[in-house]
Structure formats: structure tokens, C-alpha cells
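A single chain, nothing else alongside it, follows as C-alpha cells in the form predicted alone.
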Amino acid sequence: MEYLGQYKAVYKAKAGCEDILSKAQDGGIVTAMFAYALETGIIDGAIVAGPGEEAYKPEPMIATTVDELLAARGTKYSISPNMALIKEATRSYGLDKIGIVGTPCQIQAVRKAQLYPIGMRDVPDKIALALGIFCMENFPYQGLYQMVEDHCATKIDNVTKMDIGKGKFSVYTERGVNAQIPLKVTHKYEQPGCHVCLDYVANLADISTGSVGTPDGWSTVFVRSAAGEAAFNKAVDAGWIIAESMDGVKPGLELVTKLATEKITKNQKYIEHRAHAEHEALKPLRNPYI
């Protein structure tokens, strides 16, 4: 399937742990994993976006605990910049196997730093296991802050969680209330970067995963490497994954193939648009005569 990238394998999985599940996003598989790595040495930190000063204003952390790890469930819809963090977990914190995750243009600068570590010398090497996120677009933080706070009309601080899904963004307070706006409102609050990104699955991961195309609780998850097959297969022996065949699963991989062709094809005929128009506006500087 050209727009899912190379995977040996696919599953529909989810966290093993209770504990992991009971405030995870969806199938929990990122804390998951990174929690059986930590536990069992495949990793010695990762690097993930956690809990901010100001509510689901992520900030990229360096989780060396289980607990630490914890902190940090939850999809957060606003860019966390765990890049940043690199240099530090190797140099600062001594760390030698590290996990990281990221969204899909976050896992293409992990893979661009091994290939051409300029100003990351011993880096490279050192970055064990790169977990992706499915993502569409993303958000900056005053554009999620407006989205909540004047479109669903609840204060962000009393939000327990957030969700995108079935074509409507939603916000859950403690209350259980469950506000709801069409995701053509959230458009004109994407980040600009997000429409020349033509990667929906994280296709440079050793592991990705996402909720589309597997039952709320679960998550689809893409084993694409050597390393990530050995880790995923590893952590289901061990219980703290459970991970089913995608076989008659719905909506399946048909949702997934469906939403990585919307996004690359439009972002596709953006990119086009953006290079003609740039064309075009310089013609007067290669000819002054025109």
C-alpha cells in the first residue's frame, strides 16, 4: 500500500497493563512500549512530550521511570519540539539507548540527524527505538487554546482529554461532558508547516501507531524495522502488549490507506500550487524585461 510505507508487520494492539489503559489515549502503545524497554534495557530514557505549565501546552521531557512515563499519557495536540532534547538526554543525562517519539516530520529529523549528524556527533548512534504518531495536522498552542475555549465553549483547564476522530475534534471535562466542533472549523488553525507533510503514518518509525482503523480502546500499529519487530514481539511475549491480527478488523487498514491518500494528495496539489506561484513571482527578477 504505497501511502502506509514499508511494515513487516500490522497490528491491531493494545497496553497489557491496566494501568497504562486507564488514562491512554487509546491502545496505550507508546507508554507501553517504552515501559517494557525501560524495564527491560532495550532503552534507558525516552524522550516524550509531557505535561506543560499551562494545560495541554506539551513540553518535551526525559522519562527514565515507568512512573515518569505515566505522566506523560495522552495524545497532546500541539506540537511538543522533543528534537530539542537529544543533545541533552546523551550529553546531560548519560544516556546511551534512547527511545523517542514523534509525529511524522519529528521521526523524518530523527532519521535525517543519524544519515547527516552535523552538529550531533555521537548522537546518532545512540537513539535506540523511534516510536511515530499518525498525524494529520497539528496544532499551534493559541490556535488549540481558541478552538477550546470559543468553539467548544469550555474552559481548557478543565479538560481531561482530548480526541480527533469521525470527522468531529472533541473535549472531555471531568464532568463527562463531551463538547464537539466539525474538524472544517479547525482548519484555519493548523500549523502552515503541517500542509507540505507527506507522511500521514510515520513511515521512517521503527514503530507507528494511531487509532484510525481499529475499535475504541485499541490502536493500529505498524511494525517497520528490525529493531521495532524485535522490541513489539518482545513486549507482547512478555504481556505488556496484547496485539491481534488486522484480519476483519473494522474499519481496518482500508480507513487508514483512505486518510494517508486524502493527506498526501492534498498536500501534493498544495505543494504544486505553492512551487508554481513562487515561479511565477520571480519571472520579472530572471527577466527584467518582461
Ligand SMILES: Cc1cc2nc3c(=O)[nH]c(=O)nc-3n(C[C@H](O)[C@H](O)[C@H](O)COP(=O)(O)OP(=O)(O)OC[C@H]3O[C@@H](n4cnc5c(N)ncnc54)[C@H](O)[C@@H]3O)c2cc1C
Contents of the next structure:
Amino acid sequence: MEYLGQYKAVYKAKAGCEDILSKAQDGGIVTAMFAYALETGIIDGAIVAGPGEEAYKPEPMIATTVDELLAARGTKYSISPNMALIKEATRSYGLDKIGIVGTPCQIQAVRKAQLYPIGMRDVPDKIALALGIFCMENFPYQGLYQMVEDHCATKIDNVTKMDIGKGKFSVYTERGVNAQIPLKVTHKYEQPGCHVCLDYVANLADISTGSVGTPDGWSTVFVRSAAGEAAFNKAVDAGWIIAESMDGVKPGLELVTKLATEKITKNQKYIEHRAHAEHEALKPLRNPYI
Ligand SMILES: Cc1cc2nc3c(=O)[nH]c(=O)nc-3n(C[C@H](O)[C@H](O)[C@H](O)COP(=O)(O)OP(=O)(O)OC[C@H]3O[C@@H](n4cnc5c(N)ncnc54)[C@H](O)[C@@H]3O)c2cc1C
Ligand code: SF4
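Could you present the same protein in the form predicted together with the ligand, rather than the form predicted alone shown above?
Full assembly next; the chain just shown is listed first.
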């Protein structure tokens, strides 16, 4: 089993521009890559998880300006169906070179639409840059709301950042960390579909990024495809991204590999468990991978 997918290079990296970093989740790689790609014509728009009407309830949006990309910074730990806009991007938005960011499952959807374009005319050739973000699990909005308002006793409207790391879910307000709860409290709110997911680091993206492995304010970045490599190297040369070697970085790839292995092993077991009915009157559950 390939836990980290195929990649050409891996870096510790961050955006070169303070404006992007100020409200980015980690190293601002997603925003910096798309902003550079927009400015240089690699893409003419990007599907991102926009801010939406309710706090931390993401709303898929097509960003065609750097300001719109900046407005989408930061992780919303809830489902943002970014693929829902992919066809529309080629139609009413008239995009020819589409950027899209998504969790590993969303990048799988992009690749599947490219290879098996069922009802997806024009889409396969118009995907220019697919950025994947690492993902252990996601939460339906109501679950996220309860995690913040009930368990963390914090008004979601006052939250300036949320993150998951070191075994804790943390919410920050303007004053700093406001509350932290152990992940064992959040497990029951996880989206059940995430328990059959076998991809942690967006193996099918052009470039994947996440926080795990590198110090705060930096990102771990896997450059995977030829398109990803070309765009990333140009963004580094132009100063939009600062990239350093992962050699000697702590906790580094060791921790990324450990978490990927844990996720995939656990979910693989669950898929096998579903294949056997627990009671003779029940049918085994469908396995989407066969
Ligand atoms: C549900 C979820 C679980 C995650 N789990 C992990 C993890 O286990 N380990 C880890 O290292 N990293 C995880 N991440 C990724 C991490 O939180 C950051 O998104 C990533 O490091 C990018 O940071 P950045 O500073 O480069 O992005 P920024 O420049 O801040 O931009 C963030 C981009 O992410 C997009 N985005 C925000 N929320 C969503 C969403 N719900 N769905 C799709 N796109 C979204 C926005 O559109 C924006 O373009 C997770 C992200 C999500 C959404
Ligand atoms: S755990 Fe998998 S299925 Fe769930 S949101 Fe993340 S990538 Fe998608």
C-alpha cells in the first residue's frame, strides 16, 4: 500500500507574501499557488471553499481575482461540495483553465470526471491545477457547530481560526486559543462516509499540502504531476512561495507517514467489516472500490 502516493518532490514551504500568510490556515500554499497561477495565466479561475453566509459553513465559489482567493483562506472543517461548480465553471463562468482545491475525495472526483466524464462534457481538458489538502476526516456543519458552541463553549461567530493537531480540536478567537477538546470528543460528529476513505495526502492532486510534518506557519507540500511541478517551480522562482528541503525537518515525513498509515489501515478494516453482514437477515454493504 502506497500511503503517501506518488510524488516528484516534497518541501517545507510557505507563501512569500505577508498579506496571504496573515489569515492563511498554515503556510498559505493554496492561496499563494492559485494567486500566482491567476496572475500568470496558468488558470483563469479557481473553485475554492468560500466564506458562505454562516460562520465556518463553506460555500463553493469561483474566484477570479486575488481578493476572492484571500476571502477563502483558512480551513472550514465542514463539507464544501466544490465539484458541484466544475461544470458551471466551463459554462456560465466561461473558464478554460480551471483551478480547484479539495480534500482527497474531491480530487478523486476531479480525476474520475476527467477519465469517465459522465455528464461532464468539456470538463476533462479544462482542469489546469488541482490542489489537494490533507484530510483525516470531515464534519457535517451541525456537528461542527456543536463541537464549537457546546463542547468548546465558544460562539462560532467569534471564532477567528479552528485547527486540528496534536490530538486536539482547537478554536481561536481574537484573544488567542479559546478552547481545546480532545479528538475523542469529536469522533461521534465525523461524517460517516469518511470512514471508508483510503487517502490522507490527496494522492491524485497536482500538488498536495497540509500542516502535518512542518512547524507552525509552514506547510508540507508534495509536488506530484508535471503540471504541478512546472507551476510550483515557477511560483518559487517568482518569490510567491518559499520552499526548503524537508531533510531534518521535525516531525517531518515520519509523522505524515504514521498518520496516513493509521487512517488507511483503520478505514480498510472498516471496509472489510462492512463486507460481512452482522446478521444473517442483513445484506453486506456495498464496497465502492470494487
Ligand atoms: C476537513 C479538513 C480536514 C483536514 N485535515 C488535515 C489533517 O488531518 N492534516 C493536515 O495536515 N491538514 C489537514 N487539513 C488541511 C489544512 O487544514 C489546510 O487546509 C491546508 O494545510 C492548506 O492550508 P494553506 O495555509 O495552504 O491554505 P490557505 O491558503 O489558508 O487556503 C485554504 C484553502 O482551503 C480551502 N478550503 C477550506 N475549507 C475547505 C473545505 N472544507 N473543503 C475544501 N476546501 C476547503 C479554501 O477554499 C482555501 O482555498 C484539513 C482540511 C480540511 C478542510
Ligand atoms: S476523510 Fe476522505 S472522504 Fe472524508 S472529507 Fe476527507 S478526503 Fe473526503
